[in-house]
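Below, in structure tokens: the form predicted on its own, a single chain.
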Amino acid sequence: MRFENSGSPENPATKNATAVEVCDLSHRYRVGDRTVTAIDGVNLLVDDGEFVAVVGPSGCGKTTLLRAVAGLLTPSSGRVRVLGKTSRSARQDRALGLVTQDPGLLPWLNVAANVQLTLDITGRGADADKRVSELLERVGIGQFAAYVPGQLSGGMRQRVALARALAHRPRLLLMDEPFGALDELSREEMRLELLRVWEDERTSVVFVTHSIREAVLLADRVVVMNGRPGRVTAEVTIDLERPRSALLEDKPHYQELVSRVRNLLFAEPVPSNASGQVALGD
């Protein structure tokens, strides 16, 4: 199975081929006088240029896993390598892009300035106007460059967030339920927009979602997490042709893949560990 550890991150060939390597990762929090276990013994590999979706029920630690990959928390045990480095080093090298459910746009800056801010922070502001204009056109909101976030719909704000995350050309894009707050029509539009942008950029992606259908439509591989504490319990290779469109959802093979992931997701849950620790919601 691909989520088992294979190869050492010290091997240069592995560095070139692997965007993310998570080995036997566990993380515990202290909440009052309790120890709260979010994930336990998680293993995951993501190849360079691969789009991997992570699905699982609420409380299985998907966001904790993503935060560890992003270098936003130090795991209790185990190892994370991102682009051949520690996750914190990769973040400091500006190799990561992050998109969450909250676009996090600065309300006093217009759309173009919000996207350019990433270039300014990362020191990659050369030809910034051209890069910003190109990205806004690519995500379909070039005509709204002068608008401020308060003048945009939720879907449009997420397009700005995606453009901002891609502005500095990250090698790895981490996405945590980025479309979760959108209505269904906007969510479908953003799925297709993300597919189109990914085809152009070919950035490695780890995409956390509760939607099985969304995961199958977008990903090269779907990783299933289950249990409390959370563990990777299965994965499904998505052998659908690319480029993809919403028309795939009517195809029998797409529906078969959705059913396969659903069956794995709702299989008998992994029991909690013997210490009686509880799992933290994701």
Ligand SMILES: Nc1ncnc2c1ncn2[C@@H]1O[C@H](COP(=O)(O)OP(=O)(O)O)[C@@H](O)[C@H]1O
Second form
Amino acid sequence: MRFENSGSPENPATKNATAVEVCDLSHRYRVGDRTVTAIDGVNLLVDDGEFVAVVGPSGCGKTTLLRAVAGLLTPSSGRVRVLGKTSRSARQDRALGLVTQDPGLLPWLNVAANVQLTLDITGRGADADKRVSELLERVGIGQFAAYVPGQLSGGMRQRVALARALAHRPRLLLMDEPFGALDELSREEMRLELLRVWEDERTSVVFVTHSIREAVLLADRVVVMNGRPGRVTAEVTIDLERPRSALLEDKPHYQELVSRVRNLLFAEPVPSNASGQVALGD
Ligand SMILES: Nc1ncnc2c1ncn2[C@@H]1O[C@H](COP(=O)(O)OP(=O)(O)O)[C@@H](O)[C@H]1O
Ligand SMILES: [Mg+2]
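With the form predicted on its own in hand, show me what the form predicted in complex with this ligand looks like.
Then the entire complex follows, led off by the chain already shown.
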């Protein structure tokens, strides 16, 4: 599915740029006197407005890839372009939103202030109050604006984190197992909430998960990573109609796509040191 990017100012240089372009990306971490190669030769293209899910077993380099796209680490080699710029410059332009497993809210600020903070920093404060209350409604916590994070459940905190990441209308949303710490019911609710928000905001998304079902429910395309060091080994176009709902999970085609992704994930030989980390999906 492709969308016109309607939210950003008209800028012919960037308007229809590819959201993410990763070419031959490798990254090695230094651990004491040795190095660990986390990813090796990863390629990934994400179109403007596209929702791409990245699935793969623990340790295959999903977080490393996402951090490189977010400009939070400098890769050992290869090239990353985000919205036609370096990822660092896209980050400086506030074109990125990031949600991780840890909501990372400031405990002394209430919900509205936590979300507002992003807007204050970017100096887009004029309509800030309206934008914040709209977003809190949209992620289903409108009535909790005055609560502090300690008074919220894990699912509610993650809703605040999502609202905060969207507040400055990023053109690219990067999500690293954002629902990984939630119980199954909250997780299902959040998936549907994210779908609804995405239909409205039409942001490009890279969504990292180890849940095959989640990836197929949400994405336009599922990218499969595997191995140590991690590589992209396959991808599957998810040709399910939108808008999507939980009812989709009963449809034979959804189940076929889930099986296809699962088979691709397990097509790779599992390295001996990865035993116990192959429990994928839910
Ligand atoms: N900061 C770090 N220092 C050293 N090694 C790391 C660091 N972060 C990740 N790694 C290693 O890089 C590999 C990929 O990790 P990661 O990107 O977190 O994978 P995933 O998100 O798929 O679980 C793993 O072997 C992990 O141990
Ligand atoms: Mg990770």
